[in-house]
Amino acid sequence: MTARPIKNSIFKGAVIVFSLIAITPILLIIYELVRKGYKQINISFFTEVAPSTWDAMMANNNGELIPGGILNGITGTLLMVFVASIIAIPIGLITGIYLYENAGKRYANVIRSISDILQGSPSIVIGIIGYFWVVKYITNGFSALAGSVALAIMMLPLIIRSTEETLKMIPQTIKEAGLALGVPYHKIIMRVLIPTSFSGLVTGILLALSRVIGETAPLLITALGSPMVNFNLDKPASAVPLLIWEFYNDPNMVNLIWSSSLFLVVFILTMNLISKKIAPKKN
């Protein structure tokens, strides 16, 4: 018996000596985003479009911070994530709820594939379909709609897979009580599932915002991008990552990559904070 508190102890030393490896390079990227990004975080960076090369060359040969931010990517990726929810939540929950419904059965067996198959497909083949869709048949041209389509492509998955397993935690016995007391089925649906499971339906819903809003890939054969900041849904729009990829290409907009990144990063994290915090409340 003697031994068996040392292979505890080791284990555990074990256990927390590669917990603290695995999360180092994660606090070194974010310390590093700090460090490099919170210069540039002021009021202009949120209330002005993107710097034109000669603007941030000019800056940073006289030792000044880059005039400008990234007003028209923030604007861009909140119309088109909002466009993409109106397309993807609706039918995510919708069909989340029909393959529970169905569990059993062959057709709802094919969605089910369809939708694990579409969750591991690569962004960049999800922007071909909305380029092919959108861009080339519906808009004549890069837009903000073919960038939303594809986010909400990209967001379907995961809202159906959250939905049906949110569904499947629900006690069986509430609703049964429902049908015992004659209440149409449709009523059972809308007053009694998706209210119980409520606050795991908004989880997934944040999961599945938080996943696109970092997406690059399928916004640069979709929405392309704009220096300017753009509401109208058939013009092009740009959008936080697509900014972080342009300034990439751009020797003079070393400083904005770190700033962008930082405040992508602190949004994409809050709304996995909001989601971590709805998830115990769970029915």
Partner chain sequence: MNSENITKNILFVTSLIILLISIGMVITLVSGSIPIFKEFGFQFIYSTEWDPTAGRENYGALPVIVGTLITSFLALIICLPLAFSTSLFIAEYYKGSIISKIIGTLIDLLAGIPSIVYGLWGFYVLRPFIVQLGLSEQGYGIFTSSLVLAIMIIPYATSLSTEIISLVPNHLKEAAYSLGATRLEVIFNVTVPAARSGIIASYILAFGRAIGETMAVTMLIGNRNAIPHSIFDIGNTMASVIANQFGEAEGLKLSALIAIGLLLFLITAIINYLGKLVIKQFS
Contents of the next structure:
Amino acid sequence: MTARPIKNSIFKGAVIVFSLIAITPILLIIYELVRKGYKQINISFFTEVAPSTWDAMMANNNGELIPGGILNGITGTLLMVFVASIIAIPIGLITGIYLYENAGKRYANVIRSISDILQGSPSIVIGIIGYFWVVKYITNGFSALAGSVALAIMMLPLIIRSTEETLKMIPQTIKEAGLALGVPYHKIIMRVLIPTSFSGLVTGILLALSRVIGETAPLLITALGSPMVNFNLDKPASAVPLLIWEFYNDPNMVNLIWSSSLFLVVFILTMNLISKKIAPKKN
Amino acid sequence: MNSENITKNILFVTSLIILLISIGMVITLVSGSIPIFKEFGFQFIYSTEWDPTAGRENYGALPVIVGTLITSFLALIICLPLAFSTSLFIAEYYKGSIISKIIGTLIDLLAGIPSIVYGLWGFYVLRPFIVQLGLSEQGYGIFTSSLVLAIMIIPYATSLSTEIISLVPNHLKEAAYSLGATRLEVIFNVTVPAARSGIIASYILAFGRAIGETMAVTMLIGNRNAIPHSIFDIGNTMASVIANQFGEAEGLKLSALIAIGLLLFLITAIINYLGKLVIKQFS
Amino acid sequence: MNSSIIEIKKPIISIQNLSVSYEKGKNAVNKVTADIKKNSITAIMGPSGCGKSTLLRAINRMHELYPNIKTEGKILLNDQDISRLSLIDLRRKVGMVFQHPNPFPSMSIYDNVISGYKLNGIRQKKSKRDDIVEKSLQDVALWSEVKDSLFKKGNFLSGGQQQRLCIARALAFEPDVILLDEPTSALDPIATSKIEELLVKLKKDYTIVMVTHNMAQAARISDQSIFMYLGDLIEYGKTKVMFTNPSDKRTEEYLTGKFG
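Given the form predicted on its own above, I would also like to look at the protein as it appears in the form predicted together with its partner chain.
And the full complex, kicking off with our chain again.
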């Protein structure tokens, strides 16, 4: 007779314990990044390019901080994310609007399914695509453009779906109010739908950005990496995650791994939190 | 043509872009895979050989396919109790409380951590721990990768199932309580059955994530193209073999990697599609 | 169909043999003929699904938004076939107010009132705009309540105030006709009676056509009533006559609450 309440309590205890286990890794990871990473974060970390192995080794041997920083990574990330945004944001928004406007139609359902499949496809596969479409045929070598295209393909489905979902939250009658005033279709989109759902659209874009900023795999086989600051789209470029990968493969650079990761994670998590903050509340 | 139609056409034509991208992706992957299938036929899929030596080149994808499935399954199994408990914690036991919001936010943050940072953490923190436990000599391998993957997919497995569990109407649960059921019994006889397909779908989608995950696995799995003998053995996954070997690959080997990319794309597409189907059943 | 129809001299709107269908072979509005009297309130009543909203929306061609719509017959507005008018011209002349208050959430109160001009790219001097906004808000008795917060977004307004704002938005365009689709069904009784008062006042300058579920409302404020059933116009007459002495059995049953 008492078995049932006991089982009930045991299960509740297990739920609490497992939930606490589930949140431990994020705390451990952030703790590790801060503990090992904060030392290397200083002005030169943001203003200088990554050091050579030799410089890093000398510094390590003398017990000094590794000189240099991740400027080439930051500029590369900014460049590629910027170009990817220019490609993906307009296409994503417009396709999202299309899906919203044609919700029940067969073709729209196909586009939506394709977008979902693309969103689920592994980033390394999208890297292969960037390699074949851009590295091989357009820039004839690893390039920032190839990286941007790969990132843009990753951003597209995220923006498409968030745009559609955001627009769906606008009551149909708001659109009708515009139509009843005889307002042409494109003006209703530009001046009513987009402003009304603005914060939701921005949230979607920010989430898409924060998703691709940390991507390494697709850049590895498209942008490759570069020791210098490069704003040339048809030349290889670095990115913060690419630098982390390079530091990881170089035993002399270990200390820089943690500061770069700390920087990257703080950047992405801040973006995530901001986007959650401005996200429209579901009712 | 009036502005109405111009707008409609712009929307439609833009929506074609994502269709073309995905068709282009498939064409690129298929045409890149042709050489390897011409050489080895479908033996490529079930052969276990991987020998890039010129003259006796031989490529088989079975080890990486098996490696991928084992790591992802193991990750899912490790993740299940954590994600399920967290969903119940947030959406059932402490629904709406501050502690639930905190846990929810922390779980969401997990999704923001880049794959490469998980890899670093796994390499520098988890791997030594595995060695200490005596589970494996170097700490690399299937188990270590699965453990990190399990953490990485927690947010994907949790968010959707949490949402759906919290949607289970109260009057259903109250009916069971009024009959004297304990909370545990309500959860397993009312809540979970009502939310079943949503919960299953979120685990399917999380599994799809695990399959495509690249960097963290590449850094932890040990990178050996052979079928692993136990879960503590080293191995390779489809994504990690591409990330590792794409850079220097050409000829048949390149084609083999692209074919693996194609298989990876198809597998994740099918899994995602399945997940969506299950969700549809729910709604 | 032997429907009773009153004769109206010099109608502002003339609906002639209008049929609208969403599916093949099923008319939501079936061969309706009716003239609408200028500077009066005409109520369209009937049970759910009788086609009253479709009929109303046909007057400013909002019904064309639905997919696969087929329209036969015609509607004249001041003797002009509305299918020949551009949508903007038609909808300038025929304003519309919806069931749920729907001010544009991204715009201030001021911009909402003037939105017909703004969204259509019709330029106006600042002083003219100010006049339009003030006059429209005065007309809906909202001016004194919002004049200090014209440039705030309207989401702090009550439902009734928002609905009056939507009426002001329609009035700002100086239409000939205002269509209202159950304008008070989402409002409380006090807000409803304010809107009703307002409509009675507005008929001096405008022609009002409204769909309503609320028979008492139709009886209180309308001059003519149309009763529809299953897409057919059953009866059309002076409200007083129709409510006291309906000529069709179905009208009588509806008015006495036997169905609907």
